[in-house]
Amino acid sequence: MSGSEWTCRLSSMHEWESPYYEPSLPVSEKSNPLTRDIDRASAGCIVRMLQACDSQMFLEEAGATYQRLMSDEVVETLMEVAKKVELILKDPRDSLVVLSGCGTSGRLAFLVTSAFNRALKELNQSPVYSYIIAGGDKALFSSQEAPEDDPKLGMLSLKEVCEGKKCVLFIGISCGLSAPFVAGQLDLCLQNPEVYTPVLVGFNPTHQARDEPIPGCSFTFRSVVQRMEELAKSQKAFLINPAVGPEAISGSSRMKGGSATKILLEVVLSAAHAAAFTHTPITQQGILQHMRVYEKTLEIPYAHNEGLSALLEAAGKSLQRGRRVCYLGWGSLGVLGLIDASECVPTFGADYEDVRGFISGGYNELKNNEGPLGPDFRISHEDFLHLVLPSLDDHDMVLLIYTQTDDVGDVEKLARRVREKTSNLHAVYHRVDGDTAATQWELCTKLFLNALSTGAHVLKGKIYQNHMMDLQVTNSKLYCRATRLLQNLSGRPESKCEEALLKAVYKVDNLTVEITSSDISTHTHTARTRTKVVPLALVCLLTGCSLAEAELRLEQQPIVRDAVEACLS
């Protein structure tokens, strides 16, 4: 991409805010004007595009359509929630702060609660934080998306965690204000105000909250949000929902949505801890100052654009050759490696073995609620040495992720073992620099790994323009996303797009009455064992060919955009 074209792209920073830009889509589902041709970009250009998208998180509010991370209203709400946490920290008896979410949101709930419970332990304080993730701890490392559609499961899990508690601050995270699992939990809080104070974190304006009926429930996500807005006037509920702009890869909320979630939660809990244990008052200036630190942190991974571009290209080549990328991490950075790897399967239709994460100490380091999760979830460095290392060669990429505070001797020892099998070994290393906090290392690492895995899958041909084409259609959110995507790319009516999607899910050229009369949960259950559902449906829509012919075309040309354009030529 030439300099003039890139300048043109950067001039599109605010384009998504226009009321005429993809008006039917909520912010979190819009495509980002900055990345329209990311599937045709070089590794270096992909990195610049991702940097530009990430910088949208901290755009100023002046003249903006939506409130931002540092808008007055957002900062004031963060202060009030921090004060609620402070009260619990000062008197933790029968009290709890619960963080809950689905997919990436749930994984970050786990990461943040682990860090702040650790901080309490260092102060000889009892832990007050608990996490919930839809699908249980297996969802920390794999796609468990069906539970996201179950509000009753959400309620039940919250009741179990809070049994016997008299004061609970519940923070439900749903980037798109859409997850039924979280809606059920918020509804439970609203029904029991004497125990629960609900907080919702997401990145769409409230009028864009999902309004589709939830099977078996009398509420929608939007109706829950509307009840919370009413209670927010008296500070009995709180909404934290700044817009951070569309994702670089449309709908991939693991990226900006995940980063902004981490920032907001850590700002709130850090302010509360400072107030409770060092008598530092919670102020607007303090919150903004902490936000500015994160804004500066955003620059760090992209200050090494050349190195990141080279790593991205190396990872892309490994995936193109059908080989793998492995993250070997220590401490919380190792957890981020596990998280990033787990997200590649549902986002890109990747194989579980394509990108794998491993952490020093395994489950002993992780300290998750359910402990070791069985043979399908082996996550320690020892597991890597026994199960993966023997089959590696120079086409596989291995990335070490550590800090100056980790056992460098242990890192060197592992590196020597890896070098015996592959020269394709790299490292991301954080030095302790002044007041740099672990949370900053974590955000840097998250941004770096997100860029690496996203760019590698773009180079492999898993993206069409800037859309996830090979996403798994395994819950109602993804089913709706897939239908909208087919509409957007084919220009066909919604009914025709849904029809093509169902044919690809059920692998039939003619839909039966049994299929068309089934509900979405039946369709998404069937789709769990299917691959290339959306690409197949799109090729069928554009060409009118049979499924067998579409499969043949995609075998001949696995890069989705090239396959589609071949159909149209």
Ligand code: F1P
Second form
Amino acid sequence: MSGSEWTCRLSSMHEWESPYYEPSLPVSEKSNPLTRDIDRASAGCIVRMLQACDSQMFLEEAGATYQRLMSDEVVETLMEVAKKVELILKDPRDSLVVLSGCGTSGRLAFLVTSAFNRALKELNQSPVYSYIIAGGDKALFSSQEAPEDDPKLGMLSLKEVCEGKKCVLFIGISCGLSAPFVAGQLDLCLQNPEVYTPVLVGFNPTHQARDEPIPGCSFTFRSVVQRMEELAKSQKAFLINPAVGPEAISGSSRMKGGSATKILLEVVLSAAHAAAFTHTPITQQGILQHMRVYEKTLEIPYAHNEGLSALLEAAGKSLQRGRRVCYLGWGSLGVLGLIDASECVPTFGADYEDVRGFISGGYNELKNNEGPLGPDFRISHEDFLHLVLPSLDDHDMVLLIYTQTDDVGDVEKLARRVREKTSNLHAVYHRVDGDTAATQWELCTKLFLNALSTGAHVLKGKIYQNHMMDLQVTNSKLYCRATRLLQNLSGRPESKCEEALLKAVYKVDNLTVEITSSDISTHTHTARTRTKVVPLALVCLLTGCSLAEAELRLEQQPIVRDAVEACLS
Ligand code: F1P
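Next block, the form predicted together with this ligand, ref. the form predicted on its own:
Now the full complex is given, and it begins with the chain already shown.
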């Protein structure tokens, strides 16, 4: 892409805010005009595009279309929620702050509660934070999308965590204001206001909250949000829902959605801690100042543009060859490595072995609710040494992720072992620079790893324009997204696209009545074990060929855009 073309792209920084831009889609599902051709871009250009997308998070409020991270109303709500947390910190008896979400949102709930409980421990205070992730702890490191559709499960897990508590501040996170699991929890809070105060964190305006009926429930996500809006007037419920712009890869809320979640939660909880333990009042100024620190932090990973591009290219090469990328991390940065790696499976249809994370100390370091998760989830450096290292060579990439506060001797020892097998060894190292806080290292690392794994999969050919084509169709949100994608790319009516999708899911050329009369949860359950359903459905739609033929075409041309264009020409 030439310089002038890029300048032209940058001028479309605000295009998504127009009411005419993809009007039927909420912001979290829109495609970002900045990355329309990311699938054709060089590594350097991909990095620039991702940087531009991330910088949209902190754009000033232009006109009145959407609230932004630093809009007055958002900052005001952050202050009010921080005050509620402060009260609990000062009198924690029978009280709890619960953070809950699905997928990335639940992973960040875990990361943030761990950090702030650790901070409390250092002050000799007892923990007040709990996390819930849909699907339990195995969802921390693997895709468990089905529980996301279950509002009752959400309710029950919240009840269980809060048993015996008299005062609960519940923070439900759903980037798209869409997960039924979280809707169920918010509904429970609204029904029991004497115990629960609900807070919702997400990145769409309330009128874009999902309004699809939830089987077995009388509410939708939107109707829950509307009830919360009523209560928000008397500060009995809180909505924190600025827009951060469409994701670089459409709908990939692990990226900006996840980063903005982390920023907002950390801003609120640190303000509360400062108020409770160092008598620092919660002020608008203080909140804004903290936000600006994060805004500056966004620049750090991209300041190493060339290094990042080179890494992205190296990782892309490893993946193209069917080889591995391994993250070896320490402390919370190690957790971010585990998370980023595990998200490649549902996001890019990657194999579990393609990108894997390992953390020093394994589950002892993690201190998750359920403890060690068994042989399918091996995460320690020892596991890496036994299971992975013996098969590595120069085509596999290894990335060390640590800070100067970690045991550098241990890092060197591991690096030596790795170097015996591969020279393709790199490091992301943070050191104290002025008053850099651990949370900034974390955000930096998250951005860096998200850019690396996204860019590498783009280079591998997993993305079509800026859509994840090979997405797993394992919950109702993803099922609807897949049908919509097929409609956009094939131009065929919705009913035809859904038919093609179902044929790919059930591996049949003709749909039976049994299939067509089943509900979405049966389809998404069946899709758990299927691969390449959307690309297969698209090739069938475009050419009218059988599934077997479509499979052959995709085998011959694994780069999705090329396969589709070959069908069209
Ligand atoms: C939750 C989530 C995402 C995941 C995938 C499916 O979304 O699990 O984290 O990447 O898109 O949905 P949300 O409820 O935070 O919008």
